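Below you'll find only one chain, the form predicted alone, shown as structure tokens.
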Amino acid sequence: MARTAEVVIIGGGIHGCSIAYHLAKCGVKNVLVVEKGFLASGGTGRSAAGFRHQFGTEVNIRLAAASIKKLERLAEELDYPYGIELFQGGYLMLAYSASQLEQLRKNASLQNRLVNAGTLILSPREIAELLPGLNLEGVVGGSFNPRDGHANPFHVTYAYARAARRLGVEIQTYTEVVEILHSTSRVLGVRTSRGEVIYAPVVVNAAGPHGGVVARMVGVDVPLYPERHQILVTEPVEMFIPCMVISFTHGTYFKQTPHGSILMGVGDPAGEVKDFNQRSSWQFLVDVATKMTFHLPALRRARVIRQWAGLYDMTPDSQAILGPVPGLDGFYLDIGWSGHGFQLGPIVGQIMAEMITGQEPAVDVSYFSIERFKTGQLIPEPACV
């Protein structure tokens, strides 16, 4: 059995679903978007679900700030009914060192030249006053930007679908890319595991840490691979963290959800493991109650009521892979997000349609082309946990 689409997007994340709408939006009629389990099943819906304007390079700087702009009226925009539980309560980040206080000055002063971001540097006795459970041995300083926050990712996921498939899209779920095909210099479309063909002039790589494994169908080889990352979730306890806290020193993150649950998580770029393991371990329930209980020591009696793993889609330089690639005509790439692909969804989906249609992008992200691995013009981003 075999039809046609115009576009066919592998990955029913936040990206694919974002990728979708906006392609609709611009009249593109026939989008398909393929996805092998549920919408937001992989990295989407196991993410934190951040977002933050503090970012230490122009291009992700850019790309937040007109990211949160829409997600600050995204239910609207998408005529989403059940509202996306938006929260914005803040990032603060903290310095131990006196070298990372100035990182943190650097990125704020870039932050605010670049887009107005508001970030804020704080002493530690403003520190104090904004989290007063927090221990401060060692912090000398951190940066703060109010408008940070976190969303839900299966809302923000959904609304996109929904509104989507008003304007036409199909989502076929629980539906795997077996095959890309292809020619030597363009793709045909894909053959997917119900058994049809599907003929596209253009194929859009979204599948976050399985991109690696996509590309490779088409003959394209990558630097991308799957670290896991974990989390746990306490019982509700009476407020007291009003924003996300961001340690760079022990790769730690949390916050604090709207009914009161603690949800910590800890990178471990050397000791984690680098493959499609999202098993949760007994080392990292060690590893975070340590942590955890060092930053916020009223935390040592609070029960934990689950943890779970996702995976992060690692660059070496911690950047996305995005845009078309050279050689392969209507090939295109949304991967490689490293940690901080869900925050920058819904202005990348935009991008992405604006590039397929052959608008000027909102954003310049030349940088992030596939070709700067072979020159070596890595832009490594330094605020990433």
The other form holds:
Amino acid sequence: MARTAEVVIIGGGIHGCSIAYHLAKCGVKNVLVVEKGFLASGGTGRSAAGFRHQFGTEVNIRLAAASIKKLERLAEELDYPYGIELFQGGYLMLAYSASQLEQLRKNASLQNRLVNAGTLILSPREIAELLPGLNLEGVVGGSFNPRDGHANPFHVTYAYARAARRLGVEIQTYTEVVEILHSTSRVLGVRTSRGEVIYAPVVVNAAGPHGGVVARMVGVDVPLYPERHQILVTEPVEMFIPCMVISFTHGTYFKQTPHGSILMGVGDPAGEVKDFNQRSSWQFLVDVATKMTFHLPALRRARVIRQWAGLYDMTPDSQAILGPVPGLDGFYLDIGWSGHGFQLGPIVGQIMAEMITGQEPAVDVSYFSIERFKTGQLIPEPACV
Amino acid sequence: MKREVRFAEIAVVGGGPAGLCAALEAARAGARVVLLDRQDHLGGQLIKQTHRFFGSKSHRASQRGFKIAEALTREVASHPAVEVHTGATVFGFYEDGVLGVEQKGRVFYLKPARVIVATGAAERTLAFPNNDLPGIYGAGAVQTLVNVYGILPGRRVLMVGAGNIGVIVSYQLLQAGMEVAAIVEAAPVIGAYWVHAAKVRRAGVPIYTSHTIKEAYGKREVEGAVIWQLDGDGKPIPGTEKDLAVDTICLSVGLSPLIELLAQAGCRLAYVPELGGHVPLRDENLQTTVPGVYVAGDAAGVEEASAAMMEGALAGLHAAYSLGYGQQDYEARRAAIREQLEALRSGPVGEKIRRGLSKAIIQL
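Alt. form predicted together with the partner chain, vs. the form predicted alone above:
Starting with the chain above, the whole complex follows.
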């Protein structure tokens, strides 16, 4: 059985669904999304789903500003009746040393200069006013942007998927791409686990941590590796964390969802497995409980509901790999987001659609080209866990 | 919290009939056992079972459930190789085979060489309007209230489900002084043993087969229920509604195996309706597809307490044997337990279970 599509997108996370929607909105007919699990079953649905202007490199700052603008009116734009649980209570980045505060100051001035972000530098006293439940021990200051926040990653993905379907996009879940058909110079289509061959001039790799596996199907090596990260969630408690919080010193981040649960994660790249294992570890439970009760002593009495794991798609500079692959026409990459992919999905979907349809991208993302690994000119993103 | 792990030879999760027998059998073979139960007492659901058991003498027949629990608990408590932890909830089965245990507000981690999961089953519920009104209980919960705590849930009850539990609990509620307005059963036949059903019928309780509950009503708590008849396809027949003034509705609509820990452990599961839902695939010794992880009792498939005890014994025996204990007596002991188990499951009563087991038992 054989059929055709204009574009096949591999991966039904926020990026795959956002690309599909934006392509259809640009008038591309016959777009197919192939997802091996259910929508948002990978990194998207497993993330804490924060969004923030507060990055340290120009490209990410510009992307974040544009993405947050889209998130602010996303439910409306996509006519999504359930809402995306958008919570713009701000994002607080804690500094525990003078050099850290200096870096946050530098990042903030870059953010404010480039996109008029409105990021503030707060003193410990101002942080105490903002978040009275926080243990200030060791805190020398922080940066805060009141328009940052968090959302529900499932709703955001479903919102794009619904809107995409309305525009004629087909989404196949529980279907895996097992082969990418290609010649020496271009992609020709895909073969799926349903036994179906879909001929297509464009194939997009938005497979998250599986992006390396997918790229190897066409003989393209990307420096991408999966890295497990884990999250813990508590029972719902009275609202006392009005903003998302991150500490690079402790590798911790946390938020309180609209219904009161507290989500908390610890980035522990040294201790975490670098493969596709998504199971939970008890060591994480011990770590996160120790660190979280340090940050928020009131949590000592909160009960844990569950913990889970997800995979970051890490690259050497913690930056994405985006755009066409020279020498292989029709093959596009949207992978390697290294833990901050959810929040940039809305704007990156648009940019990918612009690239595929030959338009000028809304934000200059040329840095993200796979070519940078040949020249070795890497600019790591400093603001991630 | 500390990053400390205790090692153990065999951990048994759940101190009901299956877990108690697993612990005893393994300890008798010479293994050291840690038995964990989240309740403050051992015995599981046996402690509320005041009726006499069926079967032969070796299955503790004609004994009452709570007496069996007392006897097994005594044996376990007096066995030097069994370490009992009550009030201890196993909350996680981690990637490296470590169990997370919460006991009275403290957490510890246990890494056993073998794990026997005997977590039992949970009561199912039904979807109908106002099913969240106070006064609506699971039959097991009512049995606990009445038989363990001596509390009557109300004055007049509608029982939904005419399986053994529904009918036995109805009779016990009559004995305790409640009025049973009716028993409804969606199937066209009564599922319970006739001896139990006959008792409630003699007491004047109507049993409506091919009937179900349509809705409950009441302002702040249950004031009544509407039942109606089902046609041959299980669809309700409008116009057959009966209104029953009751203050209690008791749901006895089956149990689902509690397999969460086994799923976390990575055991392969299969959906087997005859066994109550998703159950782990396992071999004749109750070992799952994860080496060293066993299942026994209702967690392996909803059956009844006598079979659970035999399964527990088989799992405990093999777990100990696989660690080098009880090598001499193993074959004889195994044959004896299996013979008893087969006897329990023989005949027309065991037909459904046998069919279910044929889908769940595999060669490892």
